[in-house]
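The chain below stands alone, shown as C-alpha cells; this is the form predicted alone.
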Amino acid sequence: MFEFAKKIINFFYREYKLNLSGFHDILTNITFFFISIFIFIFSIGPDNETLSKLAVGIVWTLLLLSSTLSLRKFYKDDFDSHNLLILHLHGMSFEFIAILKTISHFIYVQIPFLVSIPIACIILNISFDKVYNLLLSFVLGSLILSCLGSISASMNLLNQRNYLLGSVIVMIFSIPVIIFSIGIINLEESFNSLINILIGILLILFSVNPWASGACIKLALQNN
C-alpha cells in the first residue's frame, strides 16, 4: 500500500515538474483568455449595462475555449515518449492512469484560471455577489471539462490526423455544463437544484471517464 501511494506521489511530482517547465503553455492559455475578453469588450461597445448582462456567458465561453487549447498535450507527449506504457508496467492500470491524468489536468491547467476569474469579473463589470457563484460553478464545471478532455484526448490517440475532433467533442458535450453553470449565477432561486445537476453530471463523467479513456489508450498502444 505504501509503495502504491509513493507511485501516486511520484506521478504528481513528475506532472508538477512537467507543467512547471511548460509554464509558458499555461501562460498562453491565460493570455488567450484575457485578450479574448478585450476583443468582446471592443466588439460589444462601451455600454456597461449590455456588457454586464453578457459578461457571465462571455467568461464561461472563453474558459471553455481556453481549456481546449491544452487538450492536444493531455496524453500525446506521454504516449509518444512511452511513459503511459512505462506507468502501466509499473503496476498502474490504464483506467487509473486516466484518473490521475484528469486530476492533474484539473490542478495544473484549470486551477490557475481561479486567479484569473476575479480579474475578469472586474474588467467585465460583473457584480461582486456573482463572483462566488461563478467560482463555485467553475470548480464543478472545470472538473467536468477535464473529464471530457480526457476522453476526447484519448480518442485523439486513435485518430492522430485530426486533433480538432477532440475539441469539437468537448464543445458539444460541454453545452449543458455552460447552461447550468450560467443558470447557477443568474437564477438564484434554482441554485441548489442546478448545483445538484452539475454534481450529477460530474459523477457520471468521472465514473465513465477512466473506462472510456483507458480503453482508447490501450487500443492506441496496440495499434502503435
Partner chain sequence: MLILQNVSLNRLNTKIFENISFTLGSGRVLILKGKNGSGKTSLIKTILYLLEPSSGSIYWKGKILPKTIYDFYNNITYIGDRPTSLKQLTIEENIKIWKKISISKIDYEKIRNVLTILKLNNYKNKKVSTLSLGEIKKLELLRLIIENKKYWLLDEPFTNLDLDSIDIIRQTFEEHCKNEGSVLFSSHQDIKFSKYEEIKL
The other form holds:
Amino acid sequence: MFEFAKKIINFFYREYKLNLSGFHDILTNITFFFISIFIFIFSIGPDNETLSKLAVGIVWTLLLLSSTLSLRKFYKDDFDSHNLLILHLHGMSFEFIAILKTISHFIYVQIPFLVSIPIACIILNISFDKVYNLLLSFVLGSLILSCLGSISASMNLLNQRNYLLGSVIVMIFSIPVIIFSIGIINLEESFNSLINILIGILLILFSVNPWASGACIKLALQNN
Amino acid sequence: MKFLINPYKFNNFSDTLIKPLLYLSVIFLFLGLIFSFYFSPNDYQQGSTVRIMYVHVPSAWLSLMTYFIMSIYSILALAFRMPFGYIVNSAVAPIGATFTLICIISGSLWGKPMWGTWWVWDARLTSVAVLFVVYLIIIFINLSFENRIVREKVTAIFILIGSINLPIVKFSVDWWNTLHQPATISKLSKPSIDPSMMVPLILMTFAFVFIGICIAIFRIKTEIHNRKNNL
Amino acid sequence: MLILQNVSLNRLNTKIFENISFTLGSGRVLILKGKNGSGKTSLIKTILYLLEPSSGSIYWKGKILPKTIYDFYNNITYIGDRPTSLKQLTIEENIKIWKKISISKIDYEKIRNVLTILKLNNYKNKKVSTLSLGEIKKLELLRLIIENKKYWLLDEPFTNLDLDSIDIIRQTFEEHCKNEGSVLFSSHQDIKFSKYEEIKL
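Return one more block: the form predicted together with the partner chain, after the form predicted alone shown previously.
Entire complex below, previous chain first.
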C-alpha cells in the first residue's frame, strides 16, 4: 500500500520533470490564445459594447482550441519511447495510467491557462463579477476537456496520417460543455443547477475515460 | 437468427434474400411515390410542400435506426468478441451518413417555405447536425488507420461513446421548446396524422428500409470478401 | 521459473510462430534467433502477455500467467528496441527518474561504477539528445542494473554497440547468471557465451 502511494508520487515527479523541460510548449499555447484574442478584436472591431457581449464566448472557444493544440503530446511521446509499457511493467494497469495522465495533464497544461483568464478578461472588458463564474466554469470544463483529450489522444496513437482527427473528436463532444459553461457565466444568480449538470458530465466522463483510454493504449501497444 | 452474428451464415442467407428484397424495394418505392404524389391531399396550411415529409421523416428515422444498430453491433463485437460486428460497423456507417444528409437537406428545403429560413439553431436541428458529424468521424477513423485490428476496435469504442447523442436527438423536441414540431407518430398514443397521409409515409418508410438493407447487404458482402482475402 | 508450452500466435489469419516451448530457469541464457520478420518481437510481447497466445500456455512459478501477471512483472526487466530515456533531460536526471519509478534501493556508488565502465561518466550532465545512438543504447542497458530484477528480457540489445561494449555486456550477463539470474534476449549476431541455449524461430 505504501509502495503504491510512492509509485503515484514518483509518477508525478516524472511528469513534473517532463513538463518543466517542455514548459515553453505551454507558454506557446498561451501565446496562441492571446494572439487569437487580438485577431478576434481586430476582425470584430474594437467597439467596447459588442466586445463585452461576445467576450465570454470568445474566451471559451479560444481556450478550447488552444487546449486541443497540446493534445498530440498527451500520450504520443511516452508511447513512442515505450515509456507507457515500462510504466505498465512497473505494476500500473493501463486504466490507472490513463487516470494519472489525465490528472497530470490537468495540472501541468490546463492550470497555467487559469492564470491567463483574468488578463484576457481585462483585455476584453468583461466585468469582474463574471470572472469568478468564468474561472469556476473553466476549472470544471477543463477537467472534462482533459478526460475527452485523454480518450481522443489514446484513440489516435497509431493514427500516423490524420493528425487533426483527435481535435475534431474532442471538439464534437465538447459542445454540451460549452453550452452549459456559457450558461453558468450568463446567469446572474442560482447557477447551481447548471454546475450540477457539469459535475454530472465530469463524473460520467471520469468513469468512462480510464476504460476507453486503457483499452486504446493496450490496443496500440499490441499492434505497434 | 444465427445469420445476424455469423459472417458465413450471413453470406449464404443473404444470397437467397437479396433478390426478393430488391423487388420489394422497387415495388414499395414505386407505390410510395405514386401515393405521395397523386393519392395524398395537400395540407391546408402547407400546400404541396408537405410532400417533402415523405422523404424527410423516413430518412430521419433511418439515420437514428442505423446508429442504434451500429451501437448494438459494437457492444456485441467488443463485449462478446463477435468480429461480424466490426464488419457491420464499417459497412453501414456511410449509409447512415447518407440518410442523415438526406434528412438535413430535405429538412432545410422544407424549412425555407415554412419557417422562412434554411436553418435555425434549435435543439433538434443541432443534434442532427452533430449526428452527421459523428457519422463523418466514424468514416474518417475507418479511412485513416493502417492496422485493421486497431481500426475496427477504435471505431467500435467511438461509436459507443458517440451513442450519448442518440437520446438527445430523439427527445430534444420534448425536452426543449423547439421550432421543430414534436413527434406525430409514436407507439403509445394514437397518431395525430390523417390516414391519407399515413399510407404514403409508411410505404416510403418501407421503401427506404428495403433500399438501405439492400445496400447494406452488398457492402457487408464486399467487406467479408475483402477480409477473407486479406485485402 | 518461466515455462512456455506449445505457444503459437496467429494474427489476421496469418501464423506468426508455432509450437514454441522452452523453460527459463535461474542461471540460464536463452537466445532467440531468427531472420527479420520471423516473430522475435512478437514472441517477447507474448511473454509479456501484451499479446494473448492463440494456443498453448505460459506458466510463471507453476501458475498460468494472466493470474499472476503483476508478480511476473515485478520480477522482470524488459528492454525494448526503442530508447526509453527522456531526450530533453540529462543522463543523471534520467537515472534519478528510473530509480524513482522502479523504487529501487540500489546505492548511487554502484551506478557510478557502471557508468565509468560504460565510459558514460564524462557525459553525466549532457542531455540525452546530444548522445550518439550507441551511447543511448548503453544508457538504456543501465536500467538492468538500476531495477535489479532476477529475469532480464531484452529485444536486440546489441544493435548500434561497438565490440568493446558488447564484450562488457556479455560479461554482465554471465555474472548475472552466476548470481542465479537469467537472461532471455533476441539477436541475429553470434555472441559466444560459456553456456547458453538457442531457440530458432
